[in-house]
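Listed next as structure tokens is one chain, alone, in the form predicted on its own.
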Amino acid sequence: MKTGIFGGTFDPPHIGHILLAQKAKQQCKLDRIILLPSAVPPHKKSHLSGFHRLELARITAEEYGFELCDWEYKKKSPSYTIETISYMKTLYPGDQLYFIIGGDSMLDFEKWYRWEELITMCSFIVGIRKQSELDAVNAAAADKRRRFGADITVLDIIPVDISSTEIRETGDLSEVPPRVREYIIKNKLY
């Protein structure tokens, strides 16, 4: 099977996340998408507790036909992608794993923990949020393919420039799924 793993803080999950996951599944012919909310992201601060972000990801997974993995939440310590992929390989032996990331992550990839090893462990699917980053993302992906034999697909996707930070700062919930919006309002999260 071809399994897409979409990790993130999901603080909150929004339409951009959903479109990226759906396009990855369609264009790369994935059998499933697994949302994997990070409990303690090593590279950025999350605003909501891991519990609420896990719940928001669960709601999103149910609403859009994805699966949910709570491994990083249960781990309760910083999770590096290489550890997550190693775990997912034991959970889904024999599956081809595809890690779904944004263009900004591809541009910063060489800053990731043990990235040279990670790049050999799974395939990568990259979606851009801004048209202006497309050339740089394509160049970074081509460089990794040439130097390391990496399997990287840059999606043919119309960029959707939505950020969780902007949603939190403005309080505008128009770009989050309806059930996620209901949960946020009910629990007064932002």
Ligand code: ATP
Contents of the next structure:
Amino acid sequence: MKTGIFGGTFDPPHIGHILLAQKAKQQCKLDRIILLPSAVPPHKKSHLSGFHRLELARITAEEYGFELCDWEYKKKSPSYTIETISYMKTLYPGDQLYFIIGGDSMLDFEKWYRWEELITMCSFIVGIRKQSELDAVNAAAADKRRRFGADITVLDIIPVDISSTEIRETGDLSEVPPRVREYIIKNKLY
Ligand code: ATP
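Got the form predicted on its own; any chance of the form predicted in complex with the ligand too?
What follows is the entire complex, opening with the chain shown before.
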């Protein structure tokens, strides 16, 4: 089975996340997408509690036909992606794993813990967040394919330049899926 793993803080989930996951599924012919809300260190007060973030991810998964993995939430401490992928391999043995990331994450990739190993551990799918990122993202992907034999797909996508930070800061919920918006309003989250 071709399984897409989509990790994030999802604080809150927004249409940029959904578009990225849907395009990844469609263009790479994935069988399923698993949302993996990451733990946030307790000192990061700007973030919602794990409980509400998990609920927001659960609603998003229900609405858009994704699956949800609460492993990091239950663990309560953040993991390096290399640990997450190692664990996912034990959880979904025999699956071909695709880690889904935004263009900003691809451009930052060389700062990730043990990235040279990580890049060969699974396939990667990248969606740009801004058109201006495209050339740099393609160059970073090409470089890693050449040097490490990495399997990286850069999606053909019309970028949606939106971030959870912007939503938290402005309180504008127009780029948030309707059921997520209802939950946020009902629980007075932001
Ligand atoms: P924050 O603003 O709180 O940092 P975020 O909007 O970047 O949040 P995350 O939950 O941290 O969202 O992102 C999870 C993953 O989704 C990351 O790999 C990120 O690059 C990607 N992503 C987030 N927003 C978009 C977007 N608008 N388009 C494409 N990818 C995105």
